[in-house]
Amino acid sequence: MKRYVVECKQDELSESIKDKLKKAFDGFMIYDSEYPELVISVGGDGTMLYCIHKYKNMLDQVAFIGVHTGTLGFLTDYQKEEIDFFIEDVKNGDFRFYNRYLLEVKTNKDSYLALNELRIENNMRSQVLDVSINGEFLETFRGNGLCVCTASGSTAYNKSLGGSIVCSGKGIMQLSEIAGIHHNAYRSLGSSLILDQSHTIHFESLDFRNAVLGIDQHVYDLQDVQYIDVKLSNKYACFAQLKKVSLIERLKRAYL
């Protein structure tokens, strides 16, 4: 790793850690915000998502690693109290790398990548969505919306919807309902559905009025959108690992 950049949450603690890292790595690595090889995220999971999207056009050239100073640090390996250990580990350079799957989302207008999830949400009225998988009709959903997450995103919004937590190394995506309507007039699956890389989920609606498309922390208007397709992308977010943090440790650190 020759070139690096630090992206941080906009608070005093995170800014101070960024300054400390830049001083510690001065003369050891080159600070390069345009063409970094290592992106260091200082903050919470929201900061890491910001980094992924900022450098989404360079995913085959960069690796990501995080220092946690935020509220949720599921995507980060080091705590703020471990900053000196982090600096030492980077200088020792014993990097290992692993990939996190991304979602590829396409509409008739645009395309997107998501590390955590895609959300189709409507808080103004019940959203009707026809759902097909690999061209085969599954159901007509009615409710607030639907969420499709990666394994990495299974611990994010998907978890609050009652979806399953999945090991982040798995090449799966999970479809979960957002406040579905279930009575004798309207029925849908009523359960999260886990699919592998061979599947594409297709959403259609006659009326996306007031609905929005959520891609991680970004939100887009669905005006003039006719359909939404989602599948696992052939692109990855590469994460650098200097110390091993198990799934169980991450779960206990974040939620227990």
Ligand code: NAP
Given for the second form:
Amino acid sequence: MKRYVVECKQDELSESIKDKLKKAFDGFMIYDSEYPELVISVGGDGTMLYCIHKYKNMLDQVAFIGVHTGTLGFLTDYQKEEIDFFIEDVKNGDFRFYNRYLLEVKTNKDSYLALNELRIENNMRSQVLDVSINGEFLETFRGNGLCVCTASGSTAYNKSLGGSIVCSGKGIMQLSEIAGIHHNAYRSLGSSLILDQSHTIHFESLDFRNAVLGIDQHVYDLQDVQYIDVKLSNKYACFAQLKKVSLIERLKRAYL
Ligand code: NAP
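Having seen the form predicted alone, could you give me the form predicted in complex with this ligand?
Starting with the chain above, the whole complex follows.
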């Protein structure tokens, strides 16, 4: 029997769906929050991000699937009205698996994994950042900050920055500016830059005062940090899929 867990958003609807799922799967799968093989996220994309980070040390043993009760739900396949179909589909067990790429982020102090993006942000003063790619200097950026997202994260913060939406299976990362300063004295690329697995982006600053490092829903201070390196990780978040939801369907459901 498969081991599973349900992680849910802290609201009445999500809690009630969790109870329903636990009753429906009783005797069919073993509820195990320590070593699950299937993590069912009931909530929105925020809940899915929580799940990925909670089980980040066992990504090679776990698959994720989402039921949507949140506000957007781009990463979730089933709507709350479809819960009976979801139960039936899980019991029929016709899973297809696909991987979502993650970012590996390293500083001189720590390392992180991100499903959506990393953000270097400073809302107190202009952040100066030297950007190099594979050891070659690209630019000195000045502005509120920079964001590097995965294909999965392209519909999150990156979308608000005017970055492109990328279909989720692609092994790319996208570098976008957060309110860059562009005039005769200061220039940086301005456009979003899409890179593949052969690239490592290196950010350096002499002064990260008041700047923060955002990794998905988490925020870390950059005290004593001198550089930040980011590349596509060789770890993946495996998603279980029971029904096919096309990118177009997801886009229409979420944004149009
Ligand atoms: P939050 O501030 O509570 O949620 C921000 C919104 O982003 C929610 O509507 C969430 O969807 C949505 N979202 C998260 N991941 C997404 C994805 N891959 N595609 C499309 N939408 C997505 O924070 P949170 O729920 O903990 O999520 C953290 C993420 O929020 C960050 O990684 C960042 O990308 C995003 N964010 C975006 C902005 C912005 O666009 N200006 C600002 C702050 C944070 P649900 O409602 O379904 O949970």
